[in-house]
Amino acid sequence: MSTPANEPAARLKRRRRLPEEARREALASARRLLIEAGPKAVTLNAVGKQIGVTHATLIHHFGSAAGLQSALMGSMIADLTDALAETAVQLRSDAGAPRALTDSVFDAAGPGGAGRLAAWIALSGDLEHLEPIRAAVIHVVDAIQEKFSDAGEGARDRVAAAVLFMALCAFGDAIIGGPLRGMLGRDEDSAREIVAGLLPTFLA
């Protein structure tokens, strides 16, 4: 009797799985459908479906959708703080800083999907799991003062409206920023460039 040819495929997909690596998987898979369909396409089933383990599993691991979801923002959050520490680093000693900061915030929100984990949390109403995020912005804010410590007196306010500027127009470009820049004929990194091009300005 032959083995119908999709057989190894639905094998593997139901393979048995350590408890931490389906969790990675079941987040990673979250994750994908969060940036691909938005909030409402993280569900159990849709991630069941992704990486071939039944819903009862899922339960096993996170409780239900919202523990799915909750422990969701919490990898994505932890991920963002990460990027924005390395970007504090970076700053420190890349003479390209404002292009190496302004890409670095840009692909947090957009590729890598804090842009929609934003709008997700701020929908949602639980700013409260913004909050692991402050230290990192104001390590940010510490570095920047510092590759530019000689922008003179009230510069620490200067460079928190330059951050605030920056992140309004990552996480807006991640959000509505395709359709925008194709409304008016602009490239991919058009915002990009006009946020690197104007950073200096707010410590000049």
Second form
2 protein chains.
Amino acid sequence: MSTPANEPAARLKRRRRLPEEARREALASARRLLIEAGPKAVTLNAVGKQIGVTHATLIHHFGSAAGLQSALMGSMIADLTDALAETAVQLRSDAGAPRALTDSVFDAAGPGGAGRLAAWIALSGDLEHLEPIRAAVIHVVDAIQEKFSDAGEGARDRVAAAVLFMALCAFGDAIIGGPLRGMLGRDEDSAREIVAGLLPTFLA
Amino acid sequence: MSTPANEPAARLKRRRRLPEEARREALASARRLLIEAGPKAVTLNAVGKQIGVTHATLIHHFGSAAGLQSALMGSMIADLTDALAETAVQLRSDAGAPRALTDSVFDAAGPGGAGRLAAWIALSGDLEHLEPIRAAVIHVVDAIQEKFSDAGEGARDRVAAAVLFMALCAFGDAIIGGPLRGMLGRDEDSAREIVAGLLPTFLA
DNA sequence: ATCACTACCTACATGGATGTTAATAGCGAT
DNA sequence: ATCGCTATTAACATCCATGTAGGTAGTGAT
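Other form of same protein, the form predicted together with a further copy of the same chain, not the form predicted alone:
Next comes the full complex, this chain leading.
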């Protein structure tokens, strides 16, 4: 009675963004959803709702749902490679302490959600999206080698081994580190300490 | 002309399984799909098609799609804990060589798809399903400690660290090891060699 | 044989995610 | 102002996964 049968659904005023801005917001929202609620929560409706836009608008900007997902992967991979590049720069300039290096790699994989994203990509089978990482990884290997390789032959091989080792631990920790550390009664940065402690083995 | 308009879709003879057998087949099929095509491929229709059954039958056996997924998780987690228990037994009986121990853990995470499954679970947020692993992990810690701890105090702590380290590498390798090793020019069991080589550090 | 049980099926209903189309409305340029 | 451009929207159309209802057909027991 007091409520009219067909309330016009309270449409708020339309806000017009620049295309780049709209894409930025959408990707940020999608990333949040991916990290907090998992891959299946990254949907056109969910993303659109978060930034106050209909799903049709997202299709307009990204072409399709797959286009949005692809852009999301690209964006996060870009952040990851940036982080790795930054690590390489720091290594070349000054502090190459094992713990600092370890933290760089773990921070690249963990907090930004890159580790979870990489796992999603790997599970989905879209391995092409991981390809941009290659250059960044090699870059880091170069930087470490430049810094640490006082020892001559076989140095690059040992550095590559060290990077593989660090990366596996960092990704593993990003994905199942929480539960696993819980089971073993170990605290938050236990894995970082372990890795940092083992690093010198490779570089001496 | 030669083809009638409505071919009755060639329904083949109905095969009746025991419930346990039907569940077994369905779970095996679901696991195959998960490993080969990723989580989103694990659908009632896909699983049913593989074992020659309609999706309604799967709902009959598992109650719901979520029920099937839950059963799948349970099944794979059970296999994983079995593998870990087996590792513990081997450790207690005879060979405790670092490489053998490492292989056990890597084999538990990799080939059976347990690593990918755990990643899926972690990404989906269904952490309860990981809980059964706890006892198995602790079991392995006990067995290793029994075998290796000639050194007294702090031994358990170092063993726990070693297990965490091994597990992170094994899971990381199961998920993104392939691409990552490719980028670094390292061969198939490179990660295993590295881990096995580092293990003595913890146990001496 | 035939009967009870239930694994299995077909047919339909529903909801959510994705896509399409045509109209609307901000915003800069003229 | 008003005009062109296009970001944005509402309304519809489709597809697919899931779920429901009632009938069908193996299988073992009597």
